[in-house]
Structure formats: C-alpha cells, structure tokens
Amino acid sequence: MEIKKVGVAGCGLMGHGITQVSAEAGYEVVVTELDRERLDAGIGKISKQLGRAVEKGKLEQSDADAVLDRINPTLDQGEFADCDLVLEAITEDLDLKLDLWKQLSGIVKEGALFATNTSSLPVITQAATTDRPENFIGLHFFNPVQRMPLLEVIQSVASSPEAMAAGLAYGEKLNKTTVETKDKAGFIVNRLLVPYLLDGIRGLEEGIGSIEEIDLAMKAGAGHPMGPLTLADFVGLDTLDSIAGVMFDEFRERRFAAPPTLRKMVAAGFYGVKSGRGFYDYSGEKPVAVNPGL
C-alpha cells in the first residue's frame, strides 16, 4: 500500500498543518474546507509558516514554493477520488465524522487508506461507516503540527496489518515519531495527560494555588516546558472539554470528568489560546492570567 498523494479533509487548526508536513515531504495533497473564507485562511497560515522559515534561513525560497505548489486547495470532495490516503481533520464531533466518511466511501478509489485524525473518538465506530474498515487506521497529530514531532498511529479491531504498515511509513516520512497503540478512549497521550490537566483545574478550584502558581510549580517542579493551565489553553479548553466527556462515558472515574470551572468557561466560548482568553487573556504582548470566576 504505497501512498504518493494525500487528501486533507479540512484545512483548520489541524488540517493545514497535516497538509503542510504532508506537502514538505514530498507528497501531493488535496485539502478541503467547508467554505471558501476557511480554506484561503488555512492557506494563508502554510503560506506564512514557509514565509518566517525562509526569513529565518532555514529554507529557501524555491523550496517554499515547491511545497505551496503540491498543494491542491479545494472545495470539492471529488478531487479526493485518486488520493492513496484520505485523512480527515474537521470538528470533533463523532456525528460530523461519521457523515463525513459516507460521502468519502463512495468518492475514494478502492484500496486506498482512510483515517482520523481525532484525539479521543474510537477509531473503528467511524471504520464501520466506511466501505473499508480494514483499510482504517487512527493517525493523531499533536497540535501544533508542524513542531510536535509525535504521531500516534491507531490500531482498531478491523485494521488490517498492511494498513498499519502504511501509516507507519507516511509518519516516518514526515519524520515524525511514531507510536503504535490500540483503539482506546485517549489513546496514550491523552489517556495518561487529560486527567492531569482536569487535576490542574480541580486544584484551582480546590485553591491549592493560584493559576500562575500552579503552573510556576509544575514547570519548576517537575521539569514541564509549561503548566497544566497554560497547557490546557494550548490544547483548547472546548477540545479538553469534549475529550474528557468521551474518556469519562468509557470509563465513569471521577477522574476523567470535566470540572465545573471547565464547563462554565466552555460555555461561556473562552476556549483558551484559539478564542483570546481562557486561564490566560492572549490579547496583549503577554499571556495575563484572568480570574475564571470560582
């Protein structure tokens, strides 16, 4: 199962870095938005990522130029029709997922490879909408793309051995390293790191530390580039939020279930670095740690 050309369902957040690392390596890609505002945004930021690269000298212009061109930016999902491996990015939301792969399996040529690339829905309920649950696999990127070098390459109970092989192979190709793991809630990372951060939050609301001392201790204390807090800004506090429901609903331990704090800030759209503000306000020069209100 070889794959040359790539097709990137959804050019947001995570899509445009897949596309990105994806392109850097060599492979064509096909990526689509919704509309056409999210599909020249998630351009426009590959475009700037290349641009402070060549500035910085470590690539050159021609180079930036090679990639921008494997890149295919479309609105229309029959462009995926030739792709060797189709990975999809949107929403995560297992309803849009599951729709999203009906219309794909009657697009995509036999034989080819799909995945997802979610961080906590199980891999085989969205294989089983497909005409190819053999040829599914879970590739989970870490945000942001394009620096994280970690993939997570995701076993269901349908996926075939030759599948695995395939998206180990276009993980290594991106240079990443890859982990195998099997059809979890939270896979490794986030089985291991969401109870951290809701514990991070459960000790602020249990005032064990203000936001920026809880952070402060953790980096000083146990050798994390940031603290839970700040980490879980990074991560979305919309995206924690929903994984924590997912990990809680497979495994009904306090220990997965989201904090009041979390809900109420969820709810109130402060989703952390994306939205502006979250434990931190990110409009001035420096992230400022905003009282959430307990």
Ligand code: 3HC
Second form
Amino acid sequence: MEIKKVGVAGCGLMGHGITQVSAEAGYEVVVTELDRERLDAGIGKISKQLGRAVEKGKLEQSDADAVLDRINPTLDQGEFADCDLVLEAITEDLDLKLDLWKQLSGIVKEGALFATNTSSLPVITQAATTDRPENFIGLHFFNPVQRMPLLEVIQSVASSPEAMAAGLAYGEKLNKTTVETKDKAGFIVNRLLVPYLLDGIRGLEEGIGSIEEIDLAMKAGAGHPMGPLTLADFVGLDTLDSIAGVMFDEFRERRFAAPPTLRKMVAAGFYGVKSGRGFYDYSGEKPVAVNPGL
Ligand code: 3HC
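Next up, the form predicted together with 3-hydroxybutanoyl-coenzyme A. The previous block was the form predicted on its own.
First the chain shown before, then all remaining chains and molecules of the complex.
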C-alpha cells in the first residue's frame, strides 16, 4: 500500500498542520473545509509559517513555493477520489465524523487507507461505518503538528497489519516519532496527560496555588515547556472537556471527570487561546492570568 497522495478533511488547528507537514514531506495533498473562509484561514496559516521559515533562513523561497504548490485546497470532496490516504481532522463530534466517513466511502478509491486524528473517540466506531474497516487506523498528531515529534498510530480491533504498516511508513516519511498503540480512549498520551491537566484545575479549585504559581511550579520543578493551565488553554478547554467526557464514559474513574470549573468556563465560551480567554486573557501582548471566579 504505497502512499503518494494524501487527503485531509479539515484545515483547522490540526488539519492545517497535517496538510503542511505532509506537503513538506513531498506528498501531494488535497485539503477540504466546510466553507471558503475556513479553508483560506488554514492555508493562510501555512503560508505564514513557510514565510517565517524563509525569513529565518531555514527554507529557500523556491522550496516554500513548492510546498504550497503541492497543496490543493478545495471545497469539493470529490477531489479525494484518487488519494491513497484520507485523514480526517474535523471537529471532535462523532456524528459529524460518521457522516463524513459514509460520504467518503462512496468517493475514495478502493484500497486507499482511511485514518482519524481523533484524540479519544473510538477508532472502530468510525471504521465500522466505512466500506473498509480493515483499512482504517488512527493517526493521532499533537499540537503544534509542525513542532511536536510524536505520531500515535492506532490499531482498532479490525485494522489489518498492512494498514498499520502503511500508517507507520507515512509517519516515518513525515520524520515523526511513531508509537503503535491500541484503540482505548485517550491512547497513550491523553491517557496520561488529560488526568494531569484536570488535576491542575482541581488543584486550582483547592487553592494549592494561583494560576501562575501552578504553571510556574510545573515548568521550573518538572521541566515542562508549559504549565498545566497554559497547556489546557493551548489544547482548548472545550476540547479538553470533550476528551474528559469520552474518557470518563469509557473508564468511569473520577480522575477522568471534568472539574466544575472547566465545565463552567466552557459554558461561558472561555475556550482558551482559540477564543482569546481561558485561564489567561490573550488580548494583550502577553497572556495575563484571569481568576475564573471559583
Ligand atoms: N504552530 C507552528 N509552529 C509553532 C507554533 C505553532 N503554534 N508554536 C511554536 N512553533 C514553532 C516556532 O515557529 C519555532 O520554530 P523554529 O524553531 O523553526 O523557529 C519553534 O516552534 C519554537 O517556537 P517558540 O520559541 O516561539 O516557542 P517555544 O520554544 O516556547 O515552544 C511549544 C513552543 C513548542 C508550543 C512549546 O511550548 C511546547 O512544546 N509546549 C507543549 C505543547 C504540547 O504539550 N503539545 C501537546 C498537546 S496535547 C495534544 O495535542 C493532543 C490532543 O489530542 C489534545
């Protein structure tokens, strides 16, 4: 199963990064979005990052142009027909994902690999709605995709060894560190990271420190690049809440349950960096901690 042409459904936070790293690795990439505005915004982010790399002298202008030339942004899912791998990076909503896969089953050529970038939803539920459950795996990237080395390659109960081998080969071509894992909610990284982030919020609720103190402590004491509350804002509080919900449903353990503060902030529309406010306010030059009013 050789992959030459990649399709990416969704050009948001994760989709634009997956599109960029795939095109940088030499793949032809078709990328779709729901509307022109979202598509242009995602391609704009890729152009900006390539432009910055050229300014810093890390990339030749001709190479940046070649990366953009390999990307075909379109609103027509029909363009996925001859892709060898189609990856979804749309909203973490199972019904939306199932609808997408039903449509793509009728469009994409037989033998092509399908993959979901879900952070916690079951891979097999999505695979089972397609015409090729054996050719369906999870490919879980990390934010920012251009920067984080890891790619989790997830085997569902139906994924064939050939599909896993093709997913691993794709990850290696992207120069990612690949780790094989199983279809259990949260896989490896979120299984460990999500309870830690939730505990950071619970610690804030219990008064172990202020927002800045909790973040500073984990940076200075454990060598993390970001403290847990900064990282929660970076991942997206809405995303964190939804991952916690899926993991709590699967494992029924308190450590996966979203703390009340997280629920309330999400209800208020405080989603973190993407909405301009979470545990920090991002409207100024530097993020400023905002007490969520516990
Ligand atoms: N998008 C693309 N590139 C970015 C970026 C972004 N959002 N942020 C930073 N970069 C790039 C910069 O362009 C720069 O590239 P260069 O070295 O080629 O010039 C490089 O990263 C370093 O940038 P900075 O000096 O500005 O930033 P830092 O050194 O402070 O690093 C960071 C930024 C890489 C984001 C670092 O803070 C970090 O590693 N944070 C933790 C991120 C993390 O844990 N991610 C995983 C989240 S969990 C997840 O995604 C799973 C999901 O299912 C929830």
